[in-house]
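Take a look at this single chain in structure tokens; it is the form predicted alone.
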Amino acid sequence: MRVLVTGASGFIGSAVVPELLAAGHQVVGLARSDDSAAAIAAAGAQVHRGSLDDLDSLRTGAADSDGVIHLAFIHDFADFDGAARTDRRAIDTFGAALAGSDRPLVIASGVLGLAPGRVATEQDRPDLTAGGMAAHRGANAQAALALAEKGVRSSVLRLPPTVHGAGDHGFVATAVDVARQRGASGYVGDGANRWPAVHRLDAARLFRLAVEKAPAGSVLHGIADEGVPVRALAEVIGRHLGLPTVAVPPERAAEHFGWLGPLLAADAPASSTLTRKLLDWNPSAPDLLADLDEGHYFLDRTASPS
């Protein structure tokens, strides 16, 4: 297969990219930059230049191609309802090139917010009501979905708020920095609440399955750890810092935590149970604790190279 890929130099995107390749397909990855172009081709891959907001640019690379990985979100936290507006012209853009094709479109989404407080499954479907990022997203994966009425392949492919690897910059490692800047490793109340995640080399897997074999409307579950104690996260993060660790009061969370608190102190574990029998998916990567033991984000990223 001819795949586009958008988000092909990011971090989930670097590792989809080899993925498909070593599978036998050929990889086109959309590129809005020189660095982001430059990062593809060293990868192996053909480059589409362009962006989310160049709809010409996304209909000639849909239309090109034997299916779709869309991955690339402008994570603008100013302007998040633009954001989802830029996404969901994608999105559409992508379905008018794949239309009556069965040509398959896989879309990027996430599990946080889903169902609070207790394990979500891929039966669950979000709150479109709620407001917010989870809203937001929530309605332009229900419009991916409803392109399979449209003669598309297409599936929606939700992912932890934990991506986890080598290079993450996300909030693992931000956690990590927040410990550092103020001499605790921290988690919110009783530390019980949990965080599903799945290593990037296991997402990169699925995405590959995905756009291989999942059946039009699919709703997939990129979830290996159900749900990581955020206690025990920060206990980790404790340990390699030679920090002590404590319990930060709910109502503190923002302002110990930062943009962080809030996410810190949400209950969302998420299974995959369906998508690991749908598409024959076994997580093999080290889980979030013990990639955390591997050592790598604890590097000092501040630090200037020698």
Ligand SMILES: NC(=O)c1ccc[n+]([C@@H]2O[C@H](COP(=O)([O-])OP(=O)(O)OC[C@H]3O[C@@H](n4cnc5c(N)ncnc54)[C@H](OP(=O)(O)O)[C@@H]3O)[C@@H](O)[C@H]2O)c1
Given for the second form:
Amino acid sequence: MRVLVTGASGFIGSAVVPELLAAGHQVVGLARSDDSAAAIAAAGAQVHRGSLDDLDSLRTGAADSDGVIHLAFIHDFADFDGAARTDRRAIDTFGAALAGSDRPLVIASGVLGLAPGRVATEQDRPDLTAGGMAAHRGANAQAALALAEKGVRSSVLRLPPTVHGAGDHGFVATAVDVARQRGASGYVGDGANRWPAVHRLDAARLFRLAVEKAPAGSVLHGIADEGVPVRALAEVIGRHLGLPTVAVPPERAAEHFGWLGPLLAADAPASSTLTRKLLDWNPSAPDLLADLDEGHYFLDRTASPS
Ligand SMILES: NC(=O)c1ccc[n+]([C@@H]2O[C@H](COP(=O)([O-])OP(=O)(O)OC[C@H]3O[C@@H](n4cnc5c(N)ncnc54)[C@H](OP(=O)(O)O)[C@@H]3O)[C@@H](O)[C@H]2O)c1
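Starting from the form predicted alone above, please write out the structure of the form predicted in complex with the ligand.
The next block holds the full complex; its first chain is the one shown before.
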């Protein structure tokens, strides 16, 4: 297949590209800058210049492909509404380009907020009335799934908040930065709340399987660890940094962790039983705590939690 990948230069996309190439697919990566284009070409993929704001570039890229994996997202938490609107226009544009062709469109989404306090499954649907980031992304995911009725083999691959691996600049990397800045590795309350996780290499394999064979309208869960207690995560971080592990009272979480506080307090376990069965996906890369023990999260980084 000739697969258009948006976000091909990103943390997950840069694992998806070699996964597709190794399976014999042609890959075309969307690039909005010279740096991204160089990274995509160096990975062995073709470059399609364009951006999420340039709908013509998305339309022509999709029309020239046998399928699309959509990973690009503007992670601007100050204007999440705007980022979600841009994402929605991109999904609609891909849908129009692929309509009636039965070609696949796979989009990334998330599990956070789906079923707080219990194990979320592929059968859970987002609460679109709840507002906030999860509802925005959930609405876009529903729009992608609805394209199945227009002759697009669309699927939504929900990821845990913790896609981990070398080069991670997300939540776990931020938790490490906060621990350094505070001189202690913290968790919220008793730390029994759970975070699901997946290694980027396992996630990449699932994106490949999805574009190859996910039935139209599938919801997939890229979950390897169903729920790692956040206290266990904090303990590994503390051990590697030589810092104490401390409990932070919920009312002080925002002050201590900045924007990460509410996320670190969330209990959001999720399963992938149906996905594993549907696509014969078996995660095999190191789990979250083993990946932390590999040490790459503790190379020097600088970032602010606020
Ligand atoms: N990583 C996680 O833990 C995680 C968890 C849940 C969901 N997700 C979702 O999975 C997807 C991939 O995440 P990621 O961690 O790989 O993200 P990332 O490392 O931040 O990469 C984002 C990608 O999007 C591209 N991009 C951003 N704005 C763009 C624009 N205006 N036009 C074109 N391309 C643009 C970036 O291109 P440049 O190289 O040019 O910047 C980059 O390739 C996203 O939808 C994300 O929300 C990720």
